[in-house]
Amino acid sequence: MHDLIVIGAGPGGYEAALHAARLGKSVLLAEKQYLGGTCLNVGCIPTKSLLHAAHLFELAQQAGEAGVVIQGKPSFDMAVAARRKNQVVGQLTRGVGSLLQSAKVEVVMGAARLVAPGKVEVAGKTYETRNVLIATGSRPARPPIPGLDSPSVRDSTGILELESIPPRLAIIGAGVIGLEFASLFASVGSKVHVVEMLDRVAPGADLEVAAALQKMLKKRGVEFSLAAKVKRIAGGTLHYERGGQELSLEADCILSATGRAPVVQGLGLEDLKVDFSPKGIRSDERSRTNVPGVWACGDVTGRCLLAHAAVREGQVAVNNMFGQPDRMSYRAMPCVIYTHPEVAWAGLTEEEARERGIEFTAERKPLRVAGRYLIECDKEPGFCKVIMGARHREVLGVHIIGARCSEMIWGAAALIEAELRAPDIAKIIFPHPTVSEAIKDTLLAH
């Protein structure tokens, strides 16, 4: 009998196996493809680390006007950047299975299966335990797209195998997968066009930030056509209607990047009565599931398909069912586009705030007023965006697009979750020279 039976070993599985397995729980961790699961196999850790090479490259071509001289035009060869991805994916996913091998957590390869309250197969083999915790995540999502499976055609996945540059990409969606693939590929010199079916790009992000994004991806050569539904993909051809005209698009490669969808079948979830839809597996924020014993956490629960949301979610769990009290909060959760410029939020965008019907001040400032930021990205005219309640001037939200963004905006997602004010946040030492200092400008600026 275990205390806990994972099924799943993405970053929430693996980071509540181990959590559990440090309270001293026995622990059964079941995964059916590989340990690390989408994020670290074929999702953040192989994109950034091609993203990394690709802004390497950008740098190289910039170096001379800082004085670096490189004898020869810079190049970049696509078949290496993807071996030292292999190579980076290879070493985390062995770390992974030490730290588990170390807290003796038992591992079991295989697609797993509750079939009774308390029991679950796993490769023919059922084990008893006192709790669930589902963290089976999600895949790429296969919108109706009448050719969807020509040759041409690759999803989130898939576009990790090139080892050579499309001349041509045309990308299905401007949400993060298709932005940051956009990103890359047009710094490698690939000509990119991103077809969107809304009327922006960067949903969720706020919309000011989203449109500097979309500038500054368009300056850079990347085009994009929104509000423009796909009506079906003919051999290398894409076929869309936009603003009643029906248009086409040649491309090398079409990357479809339409979100993801949790994964939900073949779980018995059926059989134990689990509230379950195609969205996802409804949990509370303690992250129950509406059948004792059963947990649930990450892209599964189509909450917020985030990693350390997962991470997070499964701590949540892990906690609550060994009688620690805890519960999961969403109001500050950093987010992150790792395009070039990179964009980083945390808390409530300026339209979130007006839906609500908060009073608020908003103030913007350039990153540049940092001179860290105007030594070491002089060509980016990054900007960051401060939302605060007009009574009380606690911190609301924060919004910054420009390189490093990633890094800082953690922060952030402090202050409001503290519920600091200005005040108080004047009173914190930000060290000189660093491009926070811009983030502190802005919240006191208000």
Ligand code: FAD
Second form
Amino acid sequence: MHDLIVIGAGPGGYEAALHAARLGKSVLLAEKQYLGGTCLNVGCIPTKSLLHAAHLFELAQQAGEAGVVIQGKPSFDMAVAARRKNQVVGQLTRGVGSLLQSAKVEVVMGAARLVAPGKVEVAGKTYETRNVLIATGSRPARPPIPGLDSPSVRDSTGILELESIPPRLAIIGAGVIGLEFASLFASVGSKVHVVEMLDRVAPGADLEVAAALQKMLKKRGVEFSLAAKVKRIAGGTLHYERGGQELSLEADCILSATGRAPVVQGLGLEDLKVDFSPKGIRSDERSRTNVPGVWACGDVTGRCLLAHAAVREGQVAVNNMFGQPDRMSYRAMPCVIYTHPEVAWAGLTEEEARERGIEFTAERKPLRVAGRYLIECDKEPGFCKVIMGARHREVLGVHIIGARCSEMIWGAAALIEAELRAPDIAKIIFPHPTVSEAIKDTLLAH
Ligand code: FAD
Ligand code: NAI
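Let's compare: the form predicted on its own is above, so bring in the form predicted in complex with this ligand.
In what comes next, the whole complex appears, and the chain from above leads the way.
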């Protein structure tokens, strides 16, 4: 009898397994495809490796301005970048294997299924357990677009396998995945055209920041068709409708980036009466499902499709199942779009604050107010926007567009989570010269 069986070895699952094992519990982790899940194998890590390579290429083209002389014109070798990406993925996934081994987590490769209360079947064997944590993640959604199975269409997994640069890339969807790949391929010379059915990019981000990102990507050659719905695909032609007009565009590769669907099928959830829908397994802030002893974390809940959210939800599940009450908070969830320039935020957007009827003030500062930004990132006209409660001057939301912001946003999330107010923040010392000084200036401008 195990204390816990975890289904799925993505960040939610493997971190939860490690946490429980470190609490002295006997843990089995079942994984049907690869340790590290989407995040390490076909998500966060490989995309960031390629984005880094593409950014280096851009920097190489600008190096002359800083006095660095490169003989000849720099070029980009996608096959080499892909090899480096695969090395990084291999190193990290092997690392997960070693961590699990040293924590004495029993790993079983195979598709797991709940067969009865407290019983999980994997690779032809049935195991008994006191608790089950479902962390089966998500897969690319497939919108009902005729022709989506054409060979020119790839999803976020398929496009990572490209070893050459498509001269013309069409992207369906201006969400996080669509924008990150648009930035990546624009940097290395593709002609990128993004078709999005909403009238904005980056749903979920502050509208002002999203508009600034769109403008900056446009300046780098990315074309956008907004309020445009893709109707069908024929070979390499994407047919879409905008303002009642039928339009089309030709591409060598089409990326379908229209969201992700939780993996809820084939797990035996119906038989155990676990409450779920195509949008995910319903779970509460303690990561409990409606069935005692069955817990869920990560993308499979459909709540917040981020690796760090999955990790925290898994930790909350383990703490609660082993007698340490814990609750998940989404209030200051850090979100990042790893485009060039990057976008990062935590807390409320201006639109959310308005919808909730909160009295607030919003201040903005260009990141150039920080000398370090001027030195290193002058090409990107980034800015920081802070939303504060009008009465108590507590931080409600921090939104940044510009280089380095992915590394700074956790600090903003900490301010929000700790409910710090302007006078407390004034006492915090920010190092000089750093880009983060621009955030302090924006916070104190209220
Ligand atoms: P997953 O990582 O999806 O892992 C689930 C695992 O469960 C998989 O390994 C799967 O094989 C396994 N599984 C499924 N069914 C079964 C079964 N029946 N039995 C056994 N095993 C099973 N998030 C970020 O925070 N930052 C980023 O930069 C970022 N970039 C991304 C880029 C891309 C292209 C994509 C697609 C996603 C990105 N994400 C990013 C999202 C992130 O990958 C997910 O939020 C994260 O992986 C969710 O973790 P998880 O543990 O819930 O699920
Ligand atoms: P998404 O939900 O963010 O965006 C999908 C977009 O496609 C939406 O804007 C939607 O309006 C549009 N769309 C859907 N159908 C369409 C159609 N027929 N025609 C035109 N547009 C259409 O989903 P995305 O980008 O696929 O990402 C999935 C999840 O993965 C995200 O929610 C995010 O949480 C996670 N992720 C996180 C990253 C990060 O943290 N940096 C990076 C990549 C993914």
